[in-house]
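Read the single chain below, which is given as structure tokens and is the form predicted on its own.
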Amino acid sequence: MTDIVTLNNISKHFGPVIGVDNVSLSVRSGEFVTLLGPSGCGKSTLLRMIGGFEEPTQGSVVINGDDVTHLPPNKRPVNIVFQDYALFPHMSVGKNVGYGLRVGGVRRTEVADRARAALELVGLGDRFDAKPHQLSGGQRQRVALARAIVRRPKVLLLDEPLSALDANLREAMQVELKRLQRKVGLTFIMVTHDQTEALALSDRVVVMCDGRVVQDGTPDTLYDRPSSTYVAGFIGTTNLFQGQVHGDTLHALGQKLVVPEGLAPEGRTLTFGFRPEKAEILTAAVAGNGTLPATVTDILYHGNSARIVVEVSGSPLSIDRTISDARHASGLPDIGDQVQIAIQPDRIMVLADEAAA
């Protein structure tokens, strides 16, 4: 695949403040790219000079091939959905979706025709004389992406689409999202700051920290093998503690765990993580070579997992694990029982301390 957005050291300021610092980043065509972060980190500002509601303090932006640094919203080859909907009250639907068209001169039976078929893209095909009010939230934000696609732009801009939904509503939505993207084939960019969201929508996630990209990667890669501790606490949980590895030995929590030979450097005090669901909880009887002696603190349902909160030399640790219907029977611990927790060597991360690493 070809790249069809290119940013080139793009940075933005407002005033003293540095909103975006010094970002290069690549999207290739028919790509989902999600840019993450907390408020503040930049990434609603680096969408909106994609789409030319900014201008970059320096760099470039190349759209398609051209340099499209210094020309408006309306010239250039993508279009934007916003979290608010921004629908016209009083438009029918059909109207709604077809009037980017009709304002760029589109004539009026091709612009129904062009309103109606996408309208049939996101469902709402007998819904084209319905007015906003008459629409749910998800209603609502269907014909917001029906607008955007109707004008048949190279690349979707989404700025938190989903986040004025309910729960059950946004992972439905989630799941439309996704389907209308691999139906149109177009280059989807989005902003979020749900971690959930961005690992099951996207092809490549790009995790911002103070207008910097800090890691940049497939789903897959970020959670399982994280750059930093940011990024790791960031996307899902993760339990982090400091050891020292002195050959295929690492010494941490008061014990020493085993681990693979060239995890880390030898003697440095670094910080080691891993994820909630990479380790088991065994009775105290079973304690070997390896183990964490642990006393459980908490238990935390979660319909068909539960969260075990466990305390090892004074830090603690949260250990996920699969229950069944009947509690009773699931075999969890109860709280202030003294068990071990195994970690398999390769599920250990050893992380950087701070996120420009």
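Computed from a predicted structure; not experimentally measured. Numbering follows the first chain given and starts at 1. Between two forms, the rigid core is defined as the largest C-alpha subset superposing within 1.5 Å. First, how it differs from the form predicted in complex with the partner chain.
- Here Thr249 does not count as shifted, since its C-alpha moves by less than 2 Å between the two forms after the core is aligned.
- Once the rigid core is overlaid between the two forms, Arg116 does not reach a Cα shift of 2 Å, moving by less than that.
- Here Ser92 counts as shifted, since its C-alpha moves by at least 2 Å between the two forms after the core is aligned.
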Given for the second form:
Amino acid sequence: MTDIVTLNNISKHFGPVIGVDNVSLSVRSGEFVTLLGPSGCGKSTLLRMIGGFEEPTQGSVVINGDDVTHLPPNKRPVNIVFQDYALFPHMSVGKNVGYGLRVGGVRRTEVADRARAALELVGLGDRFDAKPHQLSGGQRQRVALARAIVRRPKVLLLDEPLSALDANLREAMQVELKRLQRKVGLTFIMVTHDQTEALALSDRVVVMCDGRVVQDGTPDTLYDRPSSTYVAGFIGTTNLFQGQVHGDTLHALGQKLVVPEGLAPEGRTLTFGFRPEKAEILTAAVAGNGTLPATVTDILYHGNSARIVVEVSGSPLSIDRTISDARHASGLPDIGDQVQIAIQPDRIMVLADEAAA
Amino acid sequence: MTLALSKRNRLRQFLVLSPPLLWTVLFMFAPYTILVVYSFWRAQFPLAVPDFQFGNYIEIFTDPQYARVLLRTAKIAGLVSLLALLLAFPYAYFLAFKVRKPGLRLTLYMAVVAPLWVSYLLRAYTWKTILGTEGLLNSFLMSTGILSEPSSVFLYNQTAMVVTLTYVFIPFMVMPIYAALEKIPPNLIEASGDLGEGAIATFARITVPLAMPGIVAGFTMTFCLSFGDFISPILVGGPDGLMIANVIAAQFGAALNWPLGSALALVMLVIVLGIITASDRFERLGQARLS
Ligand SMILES: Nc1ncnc2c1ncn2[C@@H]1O[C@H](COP(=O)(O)OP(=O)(O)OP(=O)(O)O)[C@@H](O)[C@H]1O
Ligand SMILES: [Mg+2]
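What would you give as the form predicted in complex with the partner chain, now that the form predicted on its own is on the page?
And the full complex, kicking off with our chain again.
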């Protein structure tokens, strides 16, 4: 597979403010890449530099083998879907979608045909003559998508495309977005600050912080092997604690845990962690090698699962348990119960501490 | 109980509203009514005799001199509006899209709008001093050697009137156009570029259509204000520069023909109201397309 977009050490400074700080990134053709990070970390700025709306202070942007660093948006083979859709209010839906086709010198009748086909692709074939203000938020979103893909760009850029929708619609649109990407086979680069959205849709997630890339990997790598406490904290919930490894024993939480040999350098104090669903709650009677004695302090019931908060040597840990029984909440411990918890040894993660790295 | 309350409320409403209502009736509707009544009377120099006849209107529509004045007035008002548009649009565009600093933008905006606080007469008079034989333009041209002696061609003609009226009424063009341009979301411009259009096509396909309500409003205001003006013809206009308002003023003054003056005033009123209604329709059509 070839790289369709390559960013070489690009930075963007807004006066004293550093929006993007020395980022390098390659996106392969057909890939669905997500830029994920908290507000103000530079995701939009990075995306806008690919689209041509911001000129990098340093570095270069290569799209489809051409250096486009200093080209305006209308000279780049990419299209963007704006967060608030940016539909032209004085044009019908069909005219909006066909807007970019007139530029290519396409004939009027063909413009209409292709616009209609693109609208059908997003399920709005019958709204060709409607005005944007007559559509719902989700429909406007789809018009914006149709308008961007109708020009068959090499890359489709999406800046928080679903953030203006309510939760139910957002989930439906996620499915549709993924289906659309598979159908048209385009390269998607999407910005989001919603980690579930990033994990659900992407082939690859790029986690950003303060204008830099902190980790770049597949969703399961990011989830199972976050490189830092920052990433672990940003994606899902993680129980974090300090500890030292000696052989196959991890000294942490005032206890001894069993870990695979060679998990971390011998004797160094590092941050370790595990995901809430990677541990089990056992009755106090079955204490064994590597289990930790704990006290249940809180139970949060979620319907198909429950989060049980326990305390081990004064530190709170969260543990998820799925509930498959018909009777809800059956088999859950009670608050105040003494229990044993068993963490799956191969699910304990080592996190490079920012200080150590 | 509720009835009494609503009655009291209505009474209070009436008390609050009655002074402005009275004022409007007394000073707006009454004069117009008098004007309408007068327009059917007969003139018997130097008196106006009560009557009900259409002689004044017939005179206006048959005597070609009135049509000529009306056409000239419309021509001057049209030229003023066009010139003001050509100057105001680039200025407002520059303010809305090119000036980044809010402070500078406000300063430049106020530079155009602030003269509205200065007396109209004073502003029109300024151009007399600029264009006159002793004026700035002449002294400039003489000091640069282009002219050897002061010229009087700049003042007392229709060009001088158009220049003066444009200067006087241009704020009414800048304000609505700037307001319309400022409302255009920047990402619509970006989206047009993203979809392959260059700056000129984006301007024609996005910026101008979205600014149209402001352009129409500005054009209407400038046109109607110039159409009814009678000061600048007196100050800087020549013998061929009389506008309809001057003719009307003359009927109430030296000519002492109030009935004809009233009829002329009503004809002018109908024309202006017609223009305002048409522009309002047009704008509402645009609003329906936009909203
Ligand atoms: N035009 C600009 N002028 C000045 N500073 C800017 C500009 N655009 C962005 N910035 C700054 O650059 C940084 C990154 O902004 P950016 O919009 O890329 O963040 P983001 O990750 O997209 O955040 P969000 O999730 O809130 O959209 C921020 O500190 C922001 O204040
Ligand atoms: Mg953003």
